[in-house]
Structures are given as C-alpha cells and as structure tokens.
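As a starting point, one isolated chain is supplied in structure tokens, in the form predicted on its own.
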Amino acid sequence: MEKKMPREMTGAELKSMLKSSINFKSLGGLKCDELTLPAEDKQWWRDAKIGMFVHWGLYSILGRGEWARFNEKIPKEEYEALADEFIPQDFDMREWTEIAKGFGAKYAVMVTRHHDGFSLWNSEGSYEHFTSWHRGAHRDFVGEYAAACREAGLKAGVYYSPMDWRFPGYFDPEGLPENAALMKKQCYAQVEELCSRYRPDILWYDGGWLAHKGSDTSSAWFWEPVKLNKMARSYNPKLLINPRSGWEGDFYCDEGSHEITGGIIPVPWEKNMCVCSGSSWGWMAEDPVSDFDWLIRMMVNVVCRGGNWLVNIGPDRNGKISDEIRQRMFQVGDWLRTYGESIYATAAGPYEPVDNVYGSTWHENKVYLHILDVEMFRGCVLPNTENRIQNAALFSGEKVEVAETSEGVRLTLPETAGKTGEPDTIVVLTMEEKVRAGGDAEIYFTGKE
C-alpha cells in the first residue's frame, strides 16, 4: 500500500488559511520517516496541555537576561568567572516541582545549557568543563531536576542549545571548520549524556542557527539533525523532540507573548511564553508579572486552537521564585483545579473559535464552550455540526436554553452569566453521542513564503 505523503504548505498559506497570528519556528525541517512518532506516542503530551518552562543559569546572577553575555560583549574571563559564584543557597529542586504542580503543569522543561555554554550537570563532554559540577556549586542540577520531576509525577523535558558563543567557529563555521567541529562534537556528546543519564520525556532544542543568521533549518547541513536525533531516540524510542534542531520535529512551536487568534490549528503545537513581561526569559528583578485574567484568556485561546501552553519562570541566582510569581502560578492552578476538565485531555472544536468571543474544546460526549465576552456571545449563532445537543448548562450547573435550527444553534445564557468577573464563562454541552470533530491533518510546513 502506497504511503500517503503529507500535504506541503507554506508559512504564508498557514496564515491565510487560518487567518492566524501564530508564527511557528523552524518550518521546513528535514524529514525522516524513521523518526516520525505515531500519534499514540504523542497522546500523553496532547492530553497534558500545560507545562512549566524554567530558564536558569549564570545570567540569573546578572539579572539582565539570558543574552547578556553576547549583547553586552562581556569578556570571556569575566563572564566565566561567574561560574565560581553560581552557588545557590538553601535551594532544593523540589521548590520548582512544587510550583509546577501548583500551577497545574503536567510536564516541565528545564534549560540545561543556554547559548553561553554553561552546563548545569556533570558533563564530561563540556568544552573546558564549563559546568555547575566542575565549578562553584559542584552540583548536578539536571540530575536533581529529573529526580524531582519523577517524584512529583511530572514528565521531564530538557532544553539544550547546540550553539555556543565560546566557539569562534560558531560565528564562522566555514572559515574556522576545526573550531566549529569542536562545538558540534560537544553538542553530540552532551545530548547523549542528557538522554542516556536522565532519560527525558522531551528534548527541547533552541539555537541551531549559525552565526546568528538564517534559521535552525538552514543550518541543518552542519548539525546533521537526523543523525543527532536518531542517537537521542536510541535511549528513549518515544522521546518527543521539538523542531528547533533542523529536523521537522514532533510538534511546532510559537514563541512569545503575542495574542493567539485564528482558527483551530490541525497539527500538534505549543505556545511558549513567560509568566512575566517576556522581555527576558531569565530572571530580572523588576520584570512585571502578567495579569491573571490575561493569562487565563491566553491559555483558553491556545487550547481552543489545539495547542499546549508552556509557561516560563525565571528563578534568581539561588533558584528562588518571587512570591508574586509563585502566587500567580498558584492562582492559575486554582482555576485549573476547578475548570480543568474543560482543558486537560480535550481536543479543539467542534466549533471554530471566534476571536475574543469564544472557542471550544471537547472530550467524549461533552463540549466545553469557553466564552471570553458574554455580551458579544449573546448575539452569536453557533454553526450546525454532526453533533446533536442533549442538554446545556453553565459549568456551575445553571441551565442554558438551546434552540437548534437550520440556521444554527442559539444558546440563551442566564442573566447571571458573566456577572462574576470571571475571565472565561464555560458552558458545558452534553451531546447525544461521542463528539465528532476534525482531527489532525497530514501537513508539512515548508517554511517558504
């Protein structure tokens, strides 16, 4: 039987088709059938919906963002001396997993080594042993993190940057091929260490581009990502891998705090953003924490379009999270503990979102209509689908009147709806049978415009 090939779609066509604000990173990665995970091996991640990202490293001492060394042209010796000061006081990795659980996350992703080259584990493959184990702390933070995640029942992801500013060959790989080869050797050795020792559930690359030009995919000739990821998968055949290495990956990524608009996106994807302003992923002392209502609306907009929500925190030099961030994360978690059945283990649809008004998720025979503007929704007619409504009620249980006609479905909300100040008013539609809605599409985004 001839294998069905995915439809090729450019980034421009994606935006046109979905009228979407999304901006997927690293489109057009190398394809490899051998690396393609079946849908069932990605289902736990699709069901998880909520993850917590952590950016922490030497830049957390400076408090000026994870790009401080490059942006400020800090001399090598001066920056690397920070490794002897990176000695977190009174820090237990379970503080992070407590926040992740309180936030409602089902998985976490920790930055194990950013572009500055400093590794947070006992890495023999690290060039010049620039690691937390060999320098001031003498601790394997990645090992501590992986153990804490497993203890807390969280899936553990590791972020890894192939690029390293310490290598002149990064900036001129063709002119300095031997030095660039040392950087590549470090990458392969460290990815193998991470995958063989800690057996992560997610491998989250960032920074595959060369000389700060082009993209991850345009630098695939150098990194040979198919070879790299085959090696990574040899330690966990079900390892989920993002698209930032130059291989197409198991899911797409949209990065930043911009709003999500448009239609349901029929591929696995993840929204990556900060709980603070997004001006830095690493710790900054005065970085304002995002508004609770805005965060809930962002989460709903992502999940109602088929995405996961990976939210970043930036601990300080001692691994500590501010009380304000902690409280906001727990506030979101409290919301999820109440309304989580409308988020976790759901799929997007069957109704396409209407920007700033409503979206929907479903599971089994229930549809959760997430209404972001009750007054605007009162004038809406939902399109007819294959699914017949048995009854409707607010999440709190108050009855909602339903009128199904040839023109569509009109819901009459109680006058009390939307009066409590909640950022999301949820209507639960119970269907006569299991919901029928469109699933994922076989699409390969080429990245071409």
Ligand code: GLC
Contents of the next structure:
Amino acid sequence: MEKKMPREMTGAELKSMLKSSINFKSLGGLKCDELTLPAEDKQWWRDAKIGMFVHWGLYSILGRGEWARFNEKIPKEEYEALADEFIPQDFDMREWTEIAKGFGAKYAVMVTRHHDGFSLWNSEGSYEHFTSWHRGAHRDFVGEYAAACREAGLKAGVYYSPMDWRFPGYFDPEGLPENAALMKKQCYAQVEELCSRYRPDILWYDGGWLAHKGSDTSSAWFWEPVKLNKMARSYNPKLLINPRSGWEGDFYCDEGSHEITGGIIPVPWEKNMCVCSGSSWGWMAEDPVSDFDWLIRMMVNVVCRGGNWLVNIGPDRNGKISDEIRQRMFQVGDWLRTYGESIYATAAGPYEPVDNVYGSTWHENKVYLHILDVEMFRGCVLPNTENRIQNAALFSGEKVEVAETSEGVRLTLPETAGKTGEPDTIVVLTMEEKVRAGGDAEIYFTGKE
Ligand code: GLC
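With the form predicted on its own in hand, show me what the form predicted in complex with the ligand looks like.
Once more the chain from above appears, this time first in line as the rest of the complex follows.
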C-alpha cells in the first residue's frame, strides 16, 4: 500500500488553524517510518483521556521547585547529600494510585529521574549510583510504582530526563565531548533499564535540549533519538513515546496552565499542567490548589479539542499528598464518575468549539454538547452537519427542544438549565446513526515559523 505523506504545517499555520494559545513543544522532530505507530495502537490512550503526573524527588525535600539545584546554584556535594535524607516515612505507592483512581485517571506518569540526576530505582547505569536504592531509602520506587499501577488497573508511564546537570559536558557538549558522552551512555543504560524491567506503557521524555539552548530537535545529533527509541520499543513494540526526545513522537504536547481555545486539533495531543498554581511541578508548601470549576472547564476545553489531560501533583518528601490536593483530585473524579461517558472514549466534534461558550464530544450515535456559558449558548445556532438529530436532552434527562432549519440547529434549553452553577451543562444529542465527524488528519508540524 502506498504510504500517505503527511501534510507539512509551519508554526504560523498551526497558530492560524487553531486560533489559539496552544503551544506545542518540540516540533519538527526527526521522522522515522519504523517508529510510527498505527492509529489503533494509540487508541487506548486516546480513549483514556485523563492521566495523573507525579513530580517527586530530592527537590521535594527543599520545597522550592524541581529546578532548585540549578536556579540556586546549590553546590554538587550539598545537593547530593539530600540523597541520604530522602527516606520517606510510612510511604506506600498505593496512596498515589488511589488518588489517580479517585481522580478518574486511566494512566499515570511518574518522574523517575529529573534533571538533577537522582534516580528513583535500582539503577546500575546511574552515574555514581545516585539513586534511591544506593542511598538513604534503599528502595526501588519505580518498581513499587509500576506494581501499584498494575494492581490498580492503571497504565504506567515513566518520565525520564536524558539531560543531567551533574555533567559539565551537558553545558558544553562540543568542548567536553567525553563528559557529554558519559551522560549519553547513562541515558541509554537507564532507558534500557526502565523499559526492560518495568515495561512501561508510556515513555515521557523531557529535556533533550543541550546547554538549555535550542530545542530537543536541534540536539538530536547528540542523542540519536531514533536509535534510542528503537531500543526502547524492542521491549514493548506498542510503547507510546512523547515528542521530547528529538524524534517526532506519538503525540504532541502542550505544557502549562494557559487556557485552551480555538479549533479541534486533529492529531493526538496531550495537555500537561499542575493541579496547583503551576509555579513549580515539585512540592511547595503553600502552593494554592486550582479552583474546581476552572479545572473542569480546562478539561472540557482540552477534550473538546481532541486532547488528553495529564494533571500533575507534587507529593512532599514523604510521598504524602496534601489534603487540599487530595480533595480536589477526588472532586474532579466525582464529576467524572457522573459525567464520564461524555469524556472517556469520545472524540472531539462534530461541532467546532466556540471559545468559552461550548464544545462537543461524541461516541457512537451520541453527541455531548459541553456548554460553558448557558446564557450565551441560548443565542447560538449550531451549524448543520451530516448527522441528523433524533432527540436531545440534558444529561439529567430533561427534554431539550430541537429545531433543525436550513440555517442550522437551534436548541431550546429548559429555563432551569445552568441555574445550579455547574461549570459544564451537558446536552446529549442522540443521532439517527453513528456520528460522522472529521477525525484525525495526517499533519506533520515542522516547528518552523
Ligand atoms: C517543564 C519544567 C520541568 C517539568 C516539565 C513537565 O519543562 O521545566 O521541570 O518537569 O515542565 O512537563
């Protein structure tokens, strides 16, 4: 069969297509047919929609963010001494998976080693054995995490940072090639350990760029991400890989708490952000937890544009998650336990979202209209699509009047709709047949402006 060439799209075109604040990271990664996964191998992840991210490491002792070592220029010996203090008391990984489940997540991604180089497993490949196994705790937290995820029925992802501030060669790869090569050797050994021992479902890289300059893609000459990822895939041919290794990856990433607006993005993508303020991914004592309504609207805005939502928590030095975070995660999960059929296993569309007013998702012959502003919606006419509406009702069951005209579809919501102050009012449209919507497009974002 002849292979379809994806359409190339520049940064400017991407922005204009989406008319949004979206900011995909690490565009223009190397391409490699052998690494391209067929759409069906990504389907579990597309259906999963909701994931929980965890940043936890030595920086959780300091409570000033995971970049503390670099930002504060903490001397190597001083920072590394923290490894002997990293001995979580009464910590059971099932506390995290319980929260992930409570949140409604179908997958988790755990930071196994951040830029500071401290590894949370029994890593023989770790330079100077800077690990939780060889130092204070003497525990294999990644192994415990992988087991807890499997027990809870969660897909397990591992975050891994190829770069490591402990190597002067990271900051000067051309001037100190031997030292940089040591760091690369560590990366290959550790990715192999992670993939061979724990068989993760997702490999989530971060920080391939060199000397904090350029991009992950411009550092591909150094890391050889195609070779690296072929090795990773040899342990799980269906491993999902994010785009931050310098290879284009299986999905796109939008990072941070900025709002998501604009059109449906017809490629697999994930928004990752923090449940707290986002000023740090690692634990900080007074970090305010985001508002419930705001989180629900964020989730709806992501899913109605075809994305997954990966939400980060930062446990403290003992692995404990604050009551405030726990409550908020469960509150979102409660919402999902009620309205989940309008989120999980859906696709975006068939109606294009209107910023801050509504968006839509669909599954089989049902369309879920997620209405974020009921008053504004009352004045809207939905465009006609190929799909014929059989009937319409609020999620709670109350009937919604439908008038299909040549101009479009007008829905008359009951007076009571939106009065309870819910962040999202859902209307379920039952269609005559399975919904026909745009689906994914073959697009390759070049990263060029
Ligand atoms: C940013 C931060 C990094 C964090 C990552 C998570 O790149 O700099 O510390 O791990 O986001 O996506």
